[in-house]
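Next up: just one chain, as structure tokens, the form predicted on its own.
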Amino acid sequence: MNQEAIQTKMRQRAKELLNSGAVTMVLGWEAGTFWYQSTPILIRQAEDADKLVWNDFCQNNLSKYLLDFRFTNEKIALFLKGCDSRAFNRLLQDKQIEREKTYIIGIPCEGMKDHRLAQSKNEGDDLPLAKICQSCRYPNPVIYDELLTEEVTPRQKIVDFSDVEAIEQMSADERYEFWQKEHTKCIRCYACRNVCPACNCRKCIFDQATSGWNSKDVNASENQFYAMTRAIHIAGRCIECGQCEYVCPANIPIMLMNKKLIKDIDLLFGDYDAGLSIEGQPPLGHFEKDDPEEFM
């Protein structure tokens, strides 16, 4: 099914649910200020459903926006992607969010395109894949109420480790003076904790000034220390939507330090993909017996 399809059987059962009464507001997106750009769009009356698009640049991933109604006893539709439906699953195995709270419209992906490139071409160019993209291996919901087409196939099955493992090749002098460059960039504009769907506690220490623990100056040491903090926080919880990494002002190839934790999880634990279920725990969110301690 192509684009425009899609985005008629979204308007159309946006105006349904709402006509009905069976929610009160549905989360999609809508077009943006550029044609590379789409938004997130909250929409409570149903003529308002013509607003919503779906395109190459859709994306931002819905769920993340559920934390601003957690309090309320609204019951919200929302269009989800493959990665936006893991993120659903890591707040509701966070308690963040309810699920009879949400009525869930899966969309099968076949991917965004870049939209830092779009900015240097113009409407109607060819563009590649956004990065995250290219090496997607759930482009299909994995929890939905009902699939608005036809599953996709995933590019990939495994995950490529080829970036990481390139970084692993460095000497230690090399891999601290990478970071330390990439960190410097940093502004520390936390769009990359805002956006991440991990990212859910309900104060951050980053936020607490008087805590000891962080300072508000931004340099490359304590860049690196927010960086590593954040990273160590989602660990065995990221659900590689790449979301950090789209929003990042500075370019931060933020998901290189994601993936390396990813890998290590990996092989201390075995083979664990955040989100595809609430069934069970991530694997640093509970203990075994057997689990490795080679670091006693």
Second form
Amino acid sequence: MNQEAIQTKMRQRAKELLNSGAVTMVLGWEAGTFWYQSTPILIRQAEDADKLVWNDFCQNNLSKYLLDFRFTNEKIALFLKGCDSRAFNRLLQDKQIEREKTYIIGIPCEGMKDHRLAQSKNEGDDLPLAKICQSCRYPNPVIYDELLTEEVTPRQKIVDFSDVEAIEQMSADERYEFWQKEHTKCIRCYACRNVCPACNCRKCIFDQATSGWNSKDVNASENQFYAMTRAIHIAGRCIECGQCEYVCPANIPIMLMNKKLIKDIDLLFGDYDAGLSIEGQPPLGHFEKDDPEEFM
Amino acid sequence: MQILEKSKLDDFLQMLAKHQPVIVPTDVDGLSQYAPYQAQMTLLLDGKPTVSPKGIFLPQTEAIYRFKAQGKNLLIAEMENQQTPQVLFFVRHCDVQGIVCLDKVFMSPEYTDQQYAKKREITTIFALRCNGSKESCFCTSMGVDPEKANPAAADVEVYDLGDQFAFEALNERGEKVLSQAAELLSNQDNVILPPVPERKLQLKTEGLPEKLSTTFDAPIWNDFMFKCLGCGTCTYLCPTCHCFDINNKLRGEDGLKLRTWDSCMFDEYTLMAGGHQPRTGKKERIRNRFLHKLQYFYEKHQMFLCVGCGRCLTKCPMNIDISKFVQQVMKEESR
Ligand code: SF4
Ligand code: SF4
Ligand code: SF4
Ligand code: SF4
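Okay, that is the form predicted on its own; can I get the form predicted in complex with the partner chain now?
So here's everything in the complex, that chain up top.
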């Protein structure tokens, strides 16, 4: 099914769900200011459903917005791509959202386009897929109430760790210099944290400046402390949506660090992909008595 | 006007760099910003850097003073600031206006911030008259003159003539810097200036502050705020946002008093000592950001605290767009 047909179906389903009273609102995407931007929209009236779009730039992961409605009685329909659906599971597993209060319309996803490159191009120009989408293994929603189209063929079968391996092969000094350069650019806007579906602590340690854990000064060392803490905190829970890298205004390759952790977890605990299902426990979210680590 | 062949730009900057540090727009490890000039550097001349020049005057982190706490005694020591003159190159008119906005705050008749004022004093600013506008630029709608850089901040105006640059000193300070490389410059009268490119994005802003003064409780704020991440992207990249926080950095008995950028989009901002948060949600925070830029600041200083640079339009990961908001407000019958 082409994009336009999917979009038509999206609008139609949104209208039906709102009109029937099955849901109180619909979360989707609408056209942004420029052609390379699509942006989340919240729809309450059926007549607004025609604002919904489906195109190459519907990157934003809508699952995290459910947190804002945690303490309401809204019944929310939302459109989820493959990666977004893993985020949904992740939030379910963390007991942050209730499945009954949602209605998931899954969209098997052909991949989004590189929005940064698009800014220097004209509408209609050929664009490569976004980096994260090129290596997507789960384009088909893993949890849904209905699917808008037939499932698509995954672009990759196994994780491509070649970029991580390239960093691993560096000497310790080279690696340090590489990350030092990257983290010097960080402006500590916390967009990467705020967009992340695995970041859902009630109070983030980086919002407690008076605690003394971290300092508000922005320099390579504090930025690195932030970046590494963020990465470690989502270890075993990152669902590879790439939103952190997508939103970073400083173009820092954040996913590289996340992927390193995914690789290490696969190695230490056996292959694990977060958010594929809510069954079982995340590797770092439970313990077993016969854990080889003595202090457990 | 004084003319420089573009092929001599590197020589010119090197010559100036012998006298004082020179700061230029360039790409550093994948993030465009203003950085110290080095020979043969690739300059960014066909667009604005992502990071605005405000950090040159209001650094993201700045030590205010040192202190030492010994028992009941507190010793305070000034920072040893050895600041020498510097030249800041190729600041577009929107960003020049941004510096004028900062001046209003940090060098007001009521109070002068010494550290800020010092940096302004030692910095000669070369403005660059617009040589190509982007689809997100709406400076002309926000009171920025595309023909003339605001002389309250610019010292030299630079015109892009294609193969040459023309320099026009706007004051003595500018003249002095230009004279450091006089041998590379030739005088020319009646320079024909290329037309300033048309702005694609034009907004009606007449009467906007008055109109906004009645919107505080209007439904207009409910529409698109839900998608905001509450991150610092818009305010940190904005050339005019100037909020800061004061922190202590302690190491044993020694301490540093720091000033760091802050953002009204963070949920710690306006958090009170007792834990009360008067600005409760995204709507309240965005309302503050937009009203500060388009109403409160205007009421106080008769200029907008938005210079239409378009950074927040393209960099906000959720596309929260102040220009669309302005259009919407101006369209609505008095709300
Ligand atoms: S989004 Fe980028 S610049 Fe912002 S805090 Fe994260 S790493 Fe730093
Ligand atoms: S408006 Fe955009 S850039 Fe600003 S805080 Fe919200 S999401 Fe971040
Ligand atoms: S509010 Fe946006 S467009 Fe206006 S000056 Fe700031 S960054 Fe530029
Ligand atoms: S918009 Fe917000 S961050 Fe910017 S100057 Fe105003 S209050 Fe400060």
